[in-house]
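For reference, the chain that follows is the form predicted alone, supplied as structure tokens.
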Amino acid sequence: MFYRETGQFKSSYKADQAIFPLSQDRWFILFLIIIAFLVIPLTASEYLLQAVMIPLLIFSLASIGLNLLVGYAGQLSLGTGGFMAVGAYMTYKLTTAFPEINIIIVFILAGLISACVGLLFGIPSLRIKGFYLAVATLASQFFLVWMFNKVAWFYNYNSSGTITAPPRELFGITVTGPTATAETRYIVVLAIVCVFALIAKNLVRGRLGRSWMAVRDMDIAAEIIGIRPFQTKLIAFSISSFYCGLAGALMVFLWLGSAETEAFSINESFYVLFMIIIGGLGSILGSFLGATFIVCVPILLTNAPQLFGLSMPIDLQKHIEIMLFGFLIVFFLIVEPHGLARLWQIAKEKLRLWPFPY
């Protein structure tokens, strides 16, 4: 079979240590970067890009933050739609106060600023932990959403209480505003994901994820060790809130151009959360492909019918949407309680011994 790491020798431990040591799995990534980067903006059509490609990218990028802190560090949070309110906020005043800035550098500086608000949240994760810090952190987002809400600064005393993305360039190309293409903010969106994943990625391999996972995993005994879990959790607060900032950032700029609060209410901190319960807690690969399940699979049943040459009241069709997708998250969470991942991971470990017993 072509899947075989037979006759590829690592010579060193960095050969042995790489995030992909197989040549198949290298050429496989450089596969899909070539797809994502050249064919889809090339070929795909302006709905694709806008309701699937961009949005399944943000969300992606809001997964691996709460991965990094639910799936490595194993503290719970339901604050996600907060820390993306915090991001998505601050973007808007720094562009609006400071307009020559370039808007790389504001998705970085309002990233930075989830980040320490995060790391005031995080504190509690010190006395409580499970399902009590799960209420701590869904109290930071009712806070942080009626904070953004009723104090009119934030929105720069807008009557109509929303935010809008100013058109800024990047090497003198729009991205951001009307006028911008979504060719071109699929092309942004997509390089920031990819180097940000690419980052937490090595952060998890690194000693800064072994130190989360000690903790996870039995964070007495990783104290015994030498590991100091309040500044463990804090990190991994931080980071988490600095991924779903800039998720939030990006999600108005770069997606919808204009937002209420609405549009981080504890309805996406849930979807997010089911992202990587249902991509697979503790993997990065895992935050995408829940993030590819909750985004794709709605707009499927919402044009099942179509294909089929059905008409059916919108209710009822929005109702049995519901209902299919509901199932399927059990269904698959029956199947297989570690994620999509896990299942990935499983037909790796077969394909590499076919056609020998598994």
The other form holds:
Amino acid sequence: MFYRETGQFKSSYKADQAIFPLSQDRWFILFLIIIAFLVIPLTASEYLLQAVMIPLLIFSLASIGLNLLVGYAGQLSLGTGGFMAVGAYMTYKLTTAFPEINIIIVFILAGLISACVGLLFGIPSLRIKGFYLAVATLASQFFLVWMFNKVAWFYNYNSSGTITAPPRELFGITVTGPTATAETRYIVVLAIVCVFALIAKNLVRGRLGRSWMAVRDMDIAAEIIGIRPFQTKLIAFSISSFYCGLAGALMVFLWLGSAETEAFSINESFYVLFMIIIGGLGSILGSFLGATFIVCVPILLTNAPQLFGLSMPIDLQKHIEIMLFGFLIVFFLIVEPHGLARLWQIAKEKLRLWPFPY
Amino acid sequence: MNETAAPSNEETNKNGSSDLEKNTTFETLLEVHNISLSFGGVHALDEVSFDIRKGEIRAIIGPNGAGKSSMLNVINGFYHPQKGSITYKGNERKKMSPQVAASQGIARTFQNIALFRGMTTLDNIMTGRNLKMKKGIFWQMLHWGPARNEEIHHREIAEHVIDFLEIEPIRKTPVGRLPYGLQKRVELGRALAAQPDLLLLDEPMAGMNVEEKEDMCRFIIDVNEEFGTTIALIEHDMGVVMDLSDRVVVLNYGKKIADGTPDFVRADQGVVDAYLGVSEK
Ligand SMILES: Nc1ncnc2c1ncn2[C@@H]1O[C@H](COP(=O)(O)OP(=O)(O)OP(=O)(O)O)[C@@H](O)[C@H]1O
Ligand SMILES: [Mg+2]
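With the form predicted alone done, generate the form predicted together with its partner chain in the same format.
Below, the chain from earlier opens the complete complex, with every other chain and molecule after it.
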């Protein structure tokens, strides 16, 4: 009854093109942002930040990146983990070589390098389609991880082969390294994710986004309106790699603190792919929903039995988790390719009619 | 329709390279010359020549498999003919790429609808504006200032097309969910949004009911008259062709068998035979 367009006539195309055309949606998002920036850091426990909020945001960023490529441009990629590794290792190399450069700038630079690597792999891969493209991106995944493992220069020849986040400051506050608090790391991740989610949203609602979707839906028809499919896909590939690289950098420097190549294995690629399938292909909101879902379900499975005074063996938990994800992926792929985001939209449409559903 | 062309059939030879209309007041927009195209052993087009004048509605007709769609594909750069040349706006070339054709003002629709099914009507029509949008990727990321003004400017043009085609209610509907007739209309909208100089329509009315056909005819005539857009269209419905077109090219087995005004073509014995299935040779 309170959630509807009635009385909200859009008098200009500008208003109609806003991200959230309904004022209720705008208030809701403002409310969420206030909670995320103020309430959560002030009230949440270290555990909640470290185990839920930070990974959720970082995986949302990676999901957005993959969704631009798979959901919007229609090109399947299994190389997410590899590009996340590029971002992480490049951040490490840059910040150890030039400690004086602002860490945010280092993250962006690492993302840009990742975008270039994406371009490099994209040029040969994007000439092929579908299944073969997936195989080519899989090859890039294995190659990149192998390279970071084998070439000691990437981890500064240290004996353990891990990269560790050194302490770096932002406005006089330590944001990376062992002394950085979970609250500061959370705030930095949140700010970065908000900015890049907004940029992604802007891209997909503009000319580039329409070109991506055009190529996805029918590349022949895209050509006759003057779109060059190869270039368009290549741009998607490299922007997607930027997002994944940035997510990889945040993962090591603002979440885990240190990592080996293990952290960027093929599992990671599938993990992010599951997020966008469950969350919704071709939706920025869906990227957040999918990441939230996949990050939270294992935590719920771990904690829920204890709440009821039961105990569940770890391996059983793992199996339930895998079965649940497997089931949901099949369900969403067959029944609702637009995932949780679509279910959310349907719920909103219902709400719009409530309480008079006719 | 074409008042200046005297239908003096006797003067025109059978292949219809109509000497009767050598009237220089017409400006030729496109000329195809001796186009031959084959796929393996199949000769889809065999030495076909004709021209399209600025501002006219030119129909291409012929039985199934005559090479009509292939001809449009050659004109907009999808197929590259083995022989012949195309002169468009005074520039002669052997082949075009679809992108070049689009950037020079050729837009088209397909026999089998080629819309972007996952996108809304509005977004589909906005893609027709793509080539005209110039703001770079960094402006698009911001979606602010010049980028937003550009988006709004093109949105206005897209809305104009939507008004024109009377499809306001389905603006935000994904086209995959629309009925066939409306999809055809949206596809026309996408082509119109590009504000083309030459509009190629491949069977715009196929599979439509009478009412939808009448609407479509009205749109085609209005586009031609209001915007002065030159139109080449393929159509099987003879009544429609006779009503709409200024001049007609008839293809059969990849060869041009007649060319002229609708009345002239209808009276042509070769055309009658081709349509009645009397085999040539
Ligand atoms: N891409 C292609 N590959 C092979 N053969 C083709 C191709 N395109 C067209 N042809 C052949 O060329 C001939 C002409 O086809 P075209 O589609 O141009 O006919 P049409 O006049 O449009 O027929 P219709 O009225 O059925 O649409 C046909 O024999 C067809 O099989
Ligand atoms: Mg055809």
